[in-house]
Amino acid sequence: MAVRAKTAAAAAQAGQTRRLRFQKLVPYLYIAPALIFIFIFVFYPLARTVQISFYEWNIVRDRQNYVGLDNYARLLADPNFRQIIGQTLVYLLIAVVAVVALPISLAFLTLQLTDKEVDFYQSAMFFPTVIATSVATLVWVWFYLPTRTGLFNTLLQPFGVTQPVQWLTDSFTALPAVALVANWKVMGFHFLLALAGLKAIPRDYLEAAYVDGAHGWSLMRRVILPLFAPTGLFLLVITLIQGLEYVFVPIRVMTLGGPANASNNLMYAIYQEGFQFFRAGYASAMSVVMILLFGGFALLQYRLLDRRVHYDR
């Protein structure tokens, strides 16, 4: 009896400690496929652009030569990539204006409209993210007709501007006017976002702050930004990481990272490298800097700003 005992105790506590690791184990089952997910279509192609990166290979001729960090060291030693660096920079810099910066602004007057008057001001700001890209670009392509007829020359022409401006083939104005179409496409999007940020604010806040006698830019800094932080750190983290993305079909569509790559940014040259030029080695290598900039900038960005951010509401 007392052996049987025994040896039932000790199944129920095999049956038991099989039941706690079952348990253990039911979390990582229910996220078994966003992982296989992750793993096949980031993981995975993130680690072969590392691998090619170190190899000279030609698409077209499928002949791969390890070369170790020569493509690397061609990208340091590069003008052109350099320029491309610095014109990336400039891209994101009018990103955080026009798709942070100002609809946030935005978002703030239109709370000071109606109900209605919100209702209208939100459709009509979120037209332009629900049109397709290429073919709103197309618009904007005759915006910017190099002759009196393109929209923007005949609106200059009443301020003494009788000369047209080539706004697509000028490499001073090439980027700008680039950047304006891929911002103006998304700006609403955002816009709703930074209102629905401000709309969640807790009106017992707000009142409370009023009581205490905050009134106009004091309750603006000491309470509604502070409380917005974490919708604004949200929008500047992703525009900054998509901002790139937003730009590619005006770039593809207008002016082809031109003249003179005035208008080419990192984004759109690594596509250059990789299916114009078919270099994937020296595209892949281009894409690993791209990576290590941004999420570099990224961790920054969390280090520095997510310290002023208030979550709790």
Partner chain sequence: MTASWRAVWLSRTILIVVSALVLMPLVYLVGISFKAPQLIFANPILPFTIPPSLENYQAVLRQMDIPRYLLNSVAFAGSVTLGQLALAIPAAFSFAYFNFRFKNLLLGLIIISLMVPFVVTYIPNYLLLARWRLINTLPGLILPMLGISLGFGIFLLRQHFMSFPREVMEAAMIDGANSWDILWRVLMPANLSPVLAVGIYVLINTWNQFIWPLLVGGGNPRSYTLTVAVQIFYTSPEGGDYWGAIMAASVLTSLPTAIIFLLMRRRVLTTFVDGAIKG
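Output the structure of the form predicted together with its partner chain; the preceding block shows the form predicted alone.
For this one, just the chain is written down, with no partner chains and no other molecules.
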């Protein structure tokens, strides 16, 4: 009798510890499916990219040779690569003016307007964001047609430009032409973000800054700009991180990085090496270099987000 009671108690206790152990697992079970997908399609490929960068690997013929650091050595010696890095910087510089400085300035212009009016501008400028870039780029291809009847060439004729400009195949105009499309596409989105940042600033400060001149300016400088700074920094950081992504599709549709790499950049060159020249090893080495170059920005973005994660309650 006593023995049976004892075993029953032990069984009950064992059941309880099992339940407790299961209880401890529950939070992980909710996360597991999501994490599995993220690991298979983000972190495993990331690790694989690092691995492939040590191989000479043609993905079409599926031939692979371990070459150690050769890909990296070739990369650093390649004058094309240096040109591409230079152009990457030009792209980012254009983006900082067009989709950081411009939308912030425009946002500050709305300060004295009514919400309803501002809502109209923000919706109008945001519209391109919901249209597929690949499709929207096609209308720009039509604008840039190198013939006399191309829209931009037609518009330039009254100004004495009678020789049609070869917008997308001229090495001077290809990069700005592609950058214009990319920045047109995201400017309104960044305008929206800048407005959201401004809204977080108490209305009284803003009105006071506008009502009286000299005092207003110092209020602007000492109170409003510091309050707006996190938004500005955030826009700057996402532009530096994603600027090359913005311009990716316009390049793919309009110039393929040409002519002679004139509109190429680091991100598009990786894609080109991988899926046009099928040199997976070389492309992967470029990917690793890109991660190292942009990792700092990403870390900064992470810090900004982290603040939101912990203090945003």
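Positions refer to the first chain, counted from 1. For clarity, a rigid core is taken as the largest C-alpha set superposing within 1.5 Å between two forms. Just so it is clear, the structure is predicted and the values come from calculations on it, not from any experiment.
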Is_shifted Leu25 between these two forms (CA, 2 Å cut-off, rigid core):
yes
